[in-house]
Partner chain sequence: MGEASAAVQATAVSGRARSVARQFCRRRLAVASLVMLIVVVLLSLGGGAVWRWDHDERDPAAFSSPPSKVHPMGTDGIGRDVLAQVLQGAQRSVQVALVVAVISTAVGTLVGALAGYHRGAVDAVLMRLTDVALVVPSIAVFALLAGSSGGGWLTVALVIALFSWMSVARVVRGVVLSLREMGYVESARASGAGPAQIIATHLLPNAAGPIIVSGTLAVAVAILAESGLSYLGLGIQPPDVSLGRLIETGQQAVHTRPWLFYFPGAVIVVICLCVNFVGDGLRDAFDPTTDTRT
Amino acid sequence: MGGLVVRRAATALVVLALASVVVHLLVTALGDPLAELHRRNPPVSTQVIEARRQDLGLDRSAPQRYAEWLGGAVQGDLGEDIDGRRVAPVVWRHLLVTLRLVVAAVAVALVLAVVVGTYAAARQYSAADHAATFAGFLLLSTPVFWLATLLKEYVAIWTNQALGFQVLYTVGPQTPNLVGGFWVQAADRLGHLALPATALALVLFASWSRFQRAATLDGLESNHVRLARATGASPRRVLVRHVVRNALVPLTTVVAVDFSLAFGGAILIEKVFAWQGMGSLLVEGVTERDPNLVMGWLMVTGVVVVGCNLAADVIAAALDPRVRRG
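Can I get the structure for only this chain, the form predicted together with the partner chain?
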């Protein structure tokens, strides 16, 4: 087990290193981050531009810059972006914003998926099962930002008007400079989180509930469940103790892998709800051709993605005796 983790972590490092080379080449190919200064009006003097170029190390060759970046990165220093900000705290701040969204969505989606998936399997081919299946497929087929726009358009303002006070918010992760105690702050954050997290959760839920349903169906037909049933355990008890529990094992793996996919969906949802998370950071880095910003973004998301895949492997190994043996 420990050996597996060490081996996988070592290869993960190799993957990250390779990815960083690829991305460094990409960002370099995007063009000169200081090109914009050439079209200011009145013109910025060439001395100023050259001084900035030296400041940012852009006068050095690409391999040299990569080596310098790598030297810093292994010590946890992600350098400065072209606006002179330290990259590490900037990425960290954006990561926390996105994590808030992703974690909330994953939690909601997981609970929904287990409940709906299990129920649909237990009542296979019932109206509820068909409805759940159809809803799942519908959500899987909907562009996530289209769905998010609809939620914002219809749910937010209608809800607030129906309740007569502000519950749901449409922009940003919180109200700036909000005065109030813990509960006020918490309510404010929840009110901001509700719609974007719902949008993301619905999409994740769609595939997970399908998965949970299939796993539950498999479980219901397995020998030990038949055995449990034969020994006179109540159907509910069999379902919860034997089937759901076993079905959770593969689901956990899927969730761990999809956690990183959720990041991708979050990028689009952040844009709809004007959150300053990893999505806006990547778009900013790419449009400004900011090498260190994009590299910093890559390192952090890379660690999350690789970490999730690693977690999926480890969970699978820990829960499934066959994998452990093999």
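Predicted, not measured: the structure shown is a model, and the values here were computed from it. For clarity, a rigid core is taken as the largest C-alpha set superposing within 1.5 Å between two forms. Residue numbers count along the first chain shown, from 1. What changes on going to the form predicted on its own:
- Ala233 shows a C-alpha shift of 2 Å or greater between these two forms [criterion: core-superposed Cα displacement of 2 Å].
- After superposition on the rigid core, the Cα atom of Asp218 is displaced by 2 Å or more between these two forms.
Mind sharing the form predicted on its own? What's above is the form predicted together with the partner chain.
Next comes a single chain, given without company.
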């Protein structure tokens, strides 16, 4: 197991390094991030622009800027953006907002996918199986931003009106300047999180439940399951111990790969619900052609995605001895 983790971690570092080089080249090709200063009215003096250019290191060559940025990034220093803010705290603040949405959505989608996919496979061709299949394909064909808009415009209004008070919120990750104790703050954040997380979870659940169903059906037809049945094991024990555990191995890999896609979906959902997360930060960095902001976004997002893939490899090895031997 230790050798597996070391090999995967070494590969992850190489991937991050190559990705940082490619993104640095792309950001450099965007143009001069200080071009907007030349268009201001009243105009900014040339001395001020040149001083800012030197502060950002734009007066040096691209390889020199990358080497300086990489040296600071290794130590946790992602430099300054064009407005003079330290990039690391800004990225960290936005990352916590997006992770709150993505982790909640992934957890809900994973539980639903395992339960629904396993039940549909165990009751193959039943009404429940057909209903799960229809729901999965319907959600797969639904754009995430449209689903989020429906939840925002209809579900939130209907629920709040039915209850007679506001329990679901449609703007922001939390109520600004809310006064109250822990439970008040927790209820407020949960009310803001419910609809965005549901929209993202439903889209993820649609594909994951199909993977779980297919993997469970394969497991039910395997030789070791037939042997377990022949020895007199109960159907529930066979399903949980011999089928579901093996079916989780391919699903774990799919979840790890789709975690990065969940970040992409979160960008659209954050726009619908006005969340200031990683999506808004990326749009700000690209719009302003801010090299350090975009590079900081890439590195933090890359570490999260690569870390999840590494965790998936470790979990797969723990679930399946064949992965450890391989």
